[in-house]
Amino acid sequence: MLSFSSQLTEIKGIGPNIALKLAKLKLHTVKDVLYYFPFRYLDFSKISKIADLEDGQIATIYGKIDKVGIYKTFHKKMWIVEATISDETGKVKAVWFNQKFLINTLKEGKFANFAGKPILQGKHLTFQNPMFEMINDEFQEARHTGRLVPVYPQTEGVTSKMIRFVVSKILPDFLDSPEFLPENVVKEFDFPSLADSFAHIHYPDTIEQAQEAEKRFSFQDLFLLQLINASEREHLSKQDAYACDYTPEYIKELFSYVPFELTLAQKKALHEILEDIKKPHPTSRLLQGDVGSGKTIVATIASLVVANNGKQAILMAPTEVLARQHYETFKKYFEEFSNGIALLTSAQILSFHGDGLETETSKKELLSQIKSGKIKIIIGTHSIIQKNVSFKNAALVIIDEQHRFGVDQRAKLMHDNKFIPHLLSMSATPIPRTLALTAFGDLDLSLINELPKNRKPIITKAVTSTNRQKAYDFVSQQIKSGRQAFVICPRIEAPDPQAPLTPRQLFNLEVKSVKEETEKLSKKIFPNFKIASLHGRMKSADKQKIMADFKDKKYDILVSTSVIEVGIDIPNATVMLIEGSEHFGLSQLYQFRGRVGRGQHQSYCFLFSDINSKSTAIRMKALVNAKSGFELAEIDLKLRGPGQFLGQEQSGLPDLAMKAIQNPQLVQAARNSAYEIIKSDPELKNHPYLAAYVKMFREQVHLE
């Protein structure tokens, strides 16, 4: 009897050679194959008589092989296997190109199903490269013909036919798989059982059966993820955290240091965060807001509240540039803060104690001050949670643009005490609510959905190739008036002209590259301006220098890849040119656009695209007209689907769960059911099958 964990080599008929090929698709165990779903189905279900065949109409016939032959074409470049098939109504020819081995399979006198599209050649119909299946009699169950035939994602040496063969060897052992979903949910949504779902998604009798099975598996993935989220919340609710209290008077005092008034949305988000960190158990929150909406100042004030309670706050940024920027924000607005702020990156080690003096100290000394608690606010990249950094009493961790930061990572900050820090994760990527509830269901959600009052809307235009020169002339005027510009390109360098190209690479062939565009702009378009380039393959120190020099106005134009998406604040930059804008998602384009419009001057964004498709036009129009990133995120979710929108690796979600996110009712039902179960059975002791599935799912989406 096979189990989920059985290796494929344990199955009769599957030897090491086939197993090695299947491993290319990461199919190693029985479970891997059962959950390797078809992406479409060929309808070969109608068995036709030969006399009823029609030109170009897909059909399956059952007939006798009367004659088989093989020959080469005139130029001897191609082998052709030809067979004559007959039934009681007539005869038809079938030919296969460059499949010489079939001469050993197709035997005269044998019966088989043949499925494909007959083509009229002269006066006679001919099947070209039909699928076939040797059948002993008309009543034998077919796998590859005579039914809805599943088609799987393939790779070299692994065909759908091979996968169908493996599935057929596995399925019989799972036709009585025990159900693990809650009975009330199965009834409410009329889901097929787990056993039926396996059968129906791999070998459906109707398309409707396959769709129902897919819906069930989509819900199943959502439900398991929500169980993990609910379990994590339950676990945290029983842990200890430092409770950091505050008074309205202290918050007003902090506001007085900031030279602008916080928006209502900022104040609401801050209140939610401060109420979190008052609690004696660790909390988790996701703070979302457009680029430039003021998330940093909210996080800064929360950190100061923690420090005022004698505890430590840690702020982690994805890049050294951003870490430095956060450090400068603290110094700029709260220069009287005397409880110690440290910047700890591979490039710099600095500390500030409110006396107006910045100290560059040794790493050893700084680490000692952090460990003793002398320094209350620590800013850096992910390097600050390494083994050599110890904290005295970390009460709050703030993660900028990094969604996944679980309990295990927080535990690294606990040092010798039992207190787990509160978590605040910040993101400028606007995520639709259903997606946030699913992918980040273990986090409470706060939104900053309005921009500061002094911000001018960024004027956005979609630019065709005929208007390219006008855009360049406009950029030139802006730079001459003292402003700066970004140019974004989808790739770093042009592809090797000698290298073979995949279909995806062919699509990208005309995509602008940073290196080519920098050279073109420097020599032909803007020879009188200073231009620099930036991309992900550069060394960190080089990137830091380029960005710092651009901020200091040593360059007029910065040509960059998407690394600029999360980057430094350049108030003087007023123009964003995006080449090949059709190659970016709407939310990503929105992020790029947010790099300008940070200062007092009117800013502009030009979307260059040489593809005049309807879908491109819809997307560009959406960006031009969108009033907020959240509005745009909903459009992007509908146009591209959640898998492309967020990225599977970032979300930890399988494809089917991604698909299900577009059904809010399913998301909410999965969430409600999961939380009900965890509330009554936190360890899932009364749900052994469910506990086993949760464990497998954790491993599948790398949540261990």
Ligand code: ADP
The other form holds:
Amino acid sequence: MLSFSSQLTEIKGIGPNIALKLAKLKLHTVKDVLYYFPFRYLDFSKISKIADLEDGQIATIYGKIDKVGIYKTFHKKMWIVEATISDETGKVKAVWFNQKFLINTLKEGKFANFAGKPILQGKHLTFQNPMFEMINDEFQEARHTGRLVPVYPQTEGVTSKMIRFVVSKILPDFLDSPEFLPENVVKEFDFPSLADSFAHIHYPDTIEQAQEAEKRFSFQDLFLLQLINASEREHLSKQDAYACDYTPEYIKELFSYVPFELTLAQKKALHEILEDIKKPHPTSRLLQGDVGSGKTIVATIASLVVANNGKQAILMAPTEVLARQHYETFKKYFEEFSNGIALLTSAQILSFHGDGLETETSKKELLSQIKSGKIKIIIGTHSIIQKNVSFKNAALVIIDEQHRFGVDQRAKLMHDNKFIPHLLSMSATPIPRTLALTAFGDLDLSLINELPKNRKPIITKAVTSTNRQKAYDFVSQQIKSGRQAFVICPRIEAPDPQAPLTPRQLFNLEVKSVKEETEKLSKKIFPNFKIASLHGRMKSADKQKIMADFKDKKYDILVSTSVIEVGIDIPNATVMLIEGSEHFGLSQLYQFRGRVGRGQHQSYCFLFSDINSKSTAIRMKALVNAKSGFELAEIDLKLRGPGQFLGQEQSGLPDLAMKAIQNPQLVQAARNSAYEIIKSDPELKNHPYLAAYVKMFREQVHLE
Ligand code: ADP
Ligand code: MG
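Next up, the form predicted in complex with the named molecule in place of the form predicted on its own?
Following is the full complex, with the preceding chain placed first.
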């Protein structure tokens, strides 16, 4: 009897040679094969015999290609490919118009399926432009059995046939696999049992059966993911965290230092966060909000509450420029607060203590002040956690613009401290709710779904090459009236003209580079304006200086690569001009555009593109019409699937779960039942099969 963990070599008929080949597909154990699903099925169940074909009735036949010919029509206007196909009951003709190349595919003596509508021409039935599919020899037998035959993703040396053979050896031992999904869910969604699902996904009687099985397995992945999330939370809820309390009066006082009124959505998110940090057990939250929705001030106030409780808050940004910007926000509004606020990056070490003085200390001094608790708010880049900084009493960690901040990373911040900090993760990447619930199921969600009232929607235009000059004239006007502009380019340098070019490089030659573009703009287009450039290969201190100078209006135009992408706040900039916009994902374009429209002036986004393809046009249209990033995200989820929001790797989600995310009902059901089970049986002591499955799943998605 085989078990999930049996090695494939234990199966009779599978020697080391075949095992080695299967290993190329990462098939090592019996479980690997059971979960290696076909990507489609060849349907031999609905194949008609040639003798049974009727005039005008759509049908599929399977037969041998007896003869193939090609000729021109009488007026020599059109090529016609003609084939004669036979099975054991008769012969039929098929013709294709204007598809000369088919002569290379339709080989005499080979077998194929043909599907279409045969029409009576004279005495003979003829298929006109039928679809066809060449059938490998390996399916010869299958057609006699007249059923659905699984087709597996294959690789060199491993055919579908071979996998079918292995599956057929394994399946019989798993036809009484015990069910581990909760009974009520199986009933509610009418899922097939685990045993039936194995049988049906590999050898379905009908396509519907296979689909039902796939749906069950998708749910299974979602459910296991949620179960892991739920037990993670259950575990955390038994750990200690510093509880930081607040009074409405204190929050009002903090508000009074801010020159604007927080939006309702900001206040709601802030409230959710403040309720989190009040708890004596570590909490985890993801704060989502479009660029410019004002996440920083929410994080700032939460940090000040922590500091007011005598505890420490850590704010980590993805880049030094952004860390600096966050620090400036504190300074701008709360310089008189005497809790000790510090910026700690490799370029700069600054702090202030409410005495109106900002000091530049040595790193050593600063680290000792952090350790002693004299400094309560520490702002830096993500590298703070790697740098072995010791904290006195970290109560809150805020991560800006990094999706995955794992439990281990949070643990790293504690060192010998038994208290685990609360976690607040902030993201402007619009992630549809169902995806967020799955990929970040271990986090509570808060959403800032409105922009501050003073914002005007950004006018977005796709600019054709004929209108390029018009766009430049417009930029000129804007700058003359005191505004500033960004120009985004997809590459840093033009490729070396001496080196031989790959097709891809040839293509990239068209791509505007920052250096070339800066040169062109400053010499030819805008000789009277001051232009700076920025790219990822520059030293961080240089980048920072340029950003600071741009903010101080020392430049009119900033030409940049995508390093500008996250978080930079320059309210005076009103134009975002994107070169080669087809090279960027929708989400990324959306982020770029969010760099402007941050002040009281009307802002503009111009999308230049070297390629005028239809798909570019569709993408541009979606961006032009999008009212919020979240709306765009929901559209994108439907159009292109979840893959593009988070790379597969970043999400850590299995394929099937990714698919299932498009079904909010399944996601919610998976979540509810997972949390229910963990609540009543946190260690899964009463659910042994489920516990075993969770363990396997953790290994599979590398959670351990
Ligand atoms: P993001 O959510 O992208 O991080 P920021 O926190 O950087 O956005 O805020 C963008 C800009 O909007 C900042 O200049 C900030 O001062 C301003 N801002 C934030 N909230 C409000 C508000 N309620 N009213 C007006 N301006 C606001
Ligand atoms: Mg931000």
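Everything quoted here is computed from the prediction, not taken from an experiment. Take the two forms, find the largest set of C-alpha atoms that superpose within 1.5 Å, and that set is the rigid core. Positions refer to the first chain, counted from 1.
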Asp552 C-alpha relocation of at least 2 Å between these two forms, rigid core basis
no
Margin query: When the rigid core is used for the superposition, does Phe474 move between these two forms (threshold: C-alpha shift of 2 Å or more)?
Written below: no
Exercise for the section: Using a superposition on the rigid core, decide whether the Cα position of Leu194 changes by 2 angstroms or more between these two forms. Expected result: yes
Cα of Asn229, core superposed, displaced between these two forms by (Å) 3.1
For Leu22, the CA shift between these two forms after fitting the core, in Å, is 12.1
